[in-house]
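Next up: a single chain in structure tokens, the form predicted alone.
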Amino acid sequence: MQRSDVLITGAGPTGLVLALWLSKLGIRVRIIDKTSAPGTTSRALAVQARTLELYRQLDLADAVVKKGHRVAAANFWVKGAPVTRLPLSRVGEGLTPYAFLEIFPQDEHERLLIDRLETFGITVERNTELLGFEETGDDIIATLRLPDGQQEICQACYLAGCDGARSIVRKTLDTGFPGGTYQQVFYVADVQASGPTFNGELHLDLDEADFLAVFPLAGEGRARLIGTVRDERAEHAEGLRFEDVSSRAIEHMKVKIEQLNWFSTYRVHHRVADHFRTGRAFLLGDAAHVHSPAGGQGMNTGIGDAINLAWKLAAVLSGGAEAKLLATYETERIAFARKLVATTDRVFTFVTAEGRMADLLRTRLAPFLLPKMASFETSREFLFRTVSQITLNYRGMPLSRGVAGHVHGGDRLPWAHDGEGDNFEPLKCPTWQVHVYGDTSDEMIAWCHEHHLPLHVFDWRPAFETAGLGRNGFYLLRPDTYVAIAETCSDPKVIARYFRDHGIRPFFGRS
């Protein structure tokens, strides 16, 4: 019977990143997918700043930035004319090394992840489907259907369901998936086209006509169109062709279609599973939560799920932590998923609502307010912080303790950069580590050395104060670069007590 540490079902970005992280940490994975080949369409587009920060740990960030497209601005149109341009090229300057909006189509993204995974000797097993599974003590026993139609029984310590909104893992666990489906039908089309909206920037139509967004792709004249299908057409959305879609919004934005590369229609759901974990089985990505595409959050949230779970599974499997650590995966990720669904729901409802009042808000009020908001640095920064996911935090949760400076336990470590260096450089190594900004005690230095816990002491500089970091205390950082402890003293017994309380032995399982 074939055995692995973690069986991953679903080879989209979530499953691939989970496999990569675990492989990097020395965990034996097996990843299967019922499709015959990777996706060939550019479904998810945006790669947010927080994802790129975490991708540094996989040596992927530079490749994504190089292959993708930076969006310089977002433009809002009303009545056939652009009314507001929101610059994006430096919108998050000083907050992250990736202070921009990056577009990198999902099909290309998946190919990059697959290529990188193969360097670890792991290949996605295609045309292989999970039929069912059961937990037996210390194992998951799974039944697979292989490409030749034969069935295989395999073993794994844990099962990761990254198998999408119709997840067989979630259905087998009989986990509820409450929520609903928006009435609007959307279409998505990848096109080669020309016109004023094909200038490498993002364009959104706020008019009474069908909603339309033009997302730039790398390469001249390439873009993705996302629009609504309304009226009686929505009742027969499955059989629609691009020619059947209303041309009102397309004509308003002066889009001249030259070639259609891909077209599809879909309905948008908003759901969060009742549980993200049952025993030795976990739900990640669309298997755990689906929501509107507003803000480009879906794929990035799934990748966040994968990285959160990966270091915890690796710690438990390598002897670096007790199994109780795995309970924190659901606690941390389900809270964010619920908040995200509520937030994107409000944005989605505003953009797609129908009726005279909704039209007035979009065509009269929004064009008046957007330029004013865009003119304030605080407004632009708030928008970037929210969409980029750099404000995602685990404050008040079991693995998060203390406050030092403006940084709380559970926060993402703030980025501080000046001519003397970058405090994110040590984070490329996905291990527990301690950061001190200023001075620390001899006792702290000796304890960290004795326990093989990396200690990085940075001479105090104004950049650290600007970033909100506290002076002369310490930050214990988790392998996923979130702050476990924010402390104003320099007593290593605080760290020892934390590890003891949580059953963590960080000197095991180091990469």
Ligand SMILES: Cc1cc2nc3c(=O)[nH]c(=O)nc-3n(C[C@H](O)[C@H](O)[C@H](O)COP(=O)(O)OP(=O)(O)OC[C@H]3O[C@@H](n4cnc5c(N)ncnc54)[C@H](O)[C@@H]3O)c2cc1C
The other form holds:
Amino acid sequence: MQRSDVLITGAGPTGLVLALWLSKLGIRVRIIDKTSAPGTTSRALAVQARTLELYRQLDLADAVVKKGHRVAAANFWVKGAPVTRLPLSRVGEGLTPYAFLEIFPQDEHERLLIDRLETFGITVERNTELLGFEETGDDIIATLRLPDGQQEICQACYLAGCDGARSIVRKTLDTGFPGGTYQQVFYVADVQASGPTFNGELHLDLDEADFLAVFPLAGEGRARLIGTVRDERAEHAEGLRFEDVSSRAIEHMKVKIEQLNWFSTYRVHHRVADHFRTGRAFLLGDAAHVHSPAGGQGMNTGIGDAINLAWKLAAVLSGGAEAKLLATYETERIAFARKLVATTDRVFTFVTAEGRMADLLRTRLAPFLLPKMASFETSREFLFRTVSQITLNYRGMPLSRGVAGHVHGGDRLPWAHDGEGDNFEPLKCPTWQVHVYGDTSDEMIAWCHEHHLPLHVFDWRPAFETAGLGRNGFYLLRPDTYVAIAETCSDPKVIARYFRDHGIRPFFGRS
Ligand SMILES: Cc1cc2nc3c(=O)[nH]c(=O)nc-3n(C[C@H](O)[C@H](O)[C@H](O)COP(=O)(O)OP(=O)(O)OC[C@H]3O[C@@H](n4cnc5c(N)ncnc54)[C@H](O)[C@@H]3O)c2cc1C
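Alternate state requested, the form predicted together with the named molecule (shown: the form predicted alone):
Following is the full complex, with the preceding chain placed first.
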């Protein structure tokens, strides 16, 4: 019987990133997908700044930035004319090395992840479907259907359900998936076209309760139209053709379609699974949460799930932590998923609300308010922080402790840079590490050395204060770069106690 450390079901972005991270950490993975080839349609477009920050650990960030398209501005249209232009090219300046909106279609993104996975000697097993599984104390025993139709029984220490919204893993676990389905039907179309909206920027039509956006793709005249339809057309979504919806884009945003490359309709649900873990089986990505694509959060959240789980699974499998560490995956990720689904639901409901009042808000008030809001750095910064996922944090959760400066245990480490350097540089290595901004004690230096815990001491500079970091003290960082401890003293016993309490032995790992 084949045996792997982790059996990953589903080679969408979530499964591929999990496989990459685990492979980098020396864990034996097997990744299967029931389809014969990777997806060829663009689907999710936005790669958020937080994803790019974390991609530095896999040396992927530069490749994504190079292959993708940086959006310079978002334009809002009313009655056939642009009314507001919101510059986006450096919208998060000073907050992250990736202070812009990056568009990189999901099919190209998946191909990049697959190529990178192959450098670790791992190939996605295609035409291989998970039919069911059971847990037998120390193992998962799974039944697979192989490309030749034969069945295989295989064994794994853990099962990762990255198998999308209709997840068989979730169904086998009998985990509830409460929520609802939007009455609108979404359509997506990749087109070759021309007109004023084909200038490499993002365009959003505020005219009607049905939503319409034109997203630029890399390449001259290439764009993605995303829209919704309701009324009687939504009841016959399967029969909806591009001709039925394209007239609106043509009328409202003066799009001249030259070629249609891909058109699809789909219904969107807003749901979060009741649990993200049952015993040795985990749910990640769309298998665990689905919501409106407005805001470009779905794929990025799945990738975030994968990174959160990867280091924990690797630690437990390599003897670097007790199995209780795995319970923190659900605690940390379900809280964010619930908040995200509630937020995207509120935004989407507002944007697509019907009635005279809603129309007035969109077509009169929004064009007036948006430029005002855009002119305030604080409102621009708030929007960027939220959408880019750099404010996502695990404050108040079991693995998070203390406060130093403006940084709490559970926060993303703030980015601080100036002519002398960048405090994110050491984060490329996915290991536990300690950062000190200012001075530390001899005891701390000796203790970290003795325990092989990387210690990075940065001479105090104004850039650290601007970023909200505390002087002296220390930050213990997890392998996924979130702050475990934010502490004002320089006593290494605080670290020793933390590791003891959580059953973590980070220095005795096999990788
Ligand atoms: C038409 C369309 C347009 C979209 N547009 C956007 C957008 O504009 N913005 C946005 O953020 N999101 C968008 N999404 C959603 C986005 O694509 C998902 O959030 C993202 O793909 C989730 O990644 P995932 O890896 O979790 O799941 P998926 O990408 O769904 O991957 C799951 C994989 O599991 C495999 N699988 C399923 N069951 C089994 C089994 N039993 N055995 C083996 N393999 C199995 C499937 O073949 C699939 O490859 C869109 C989705 C669709 C369908």
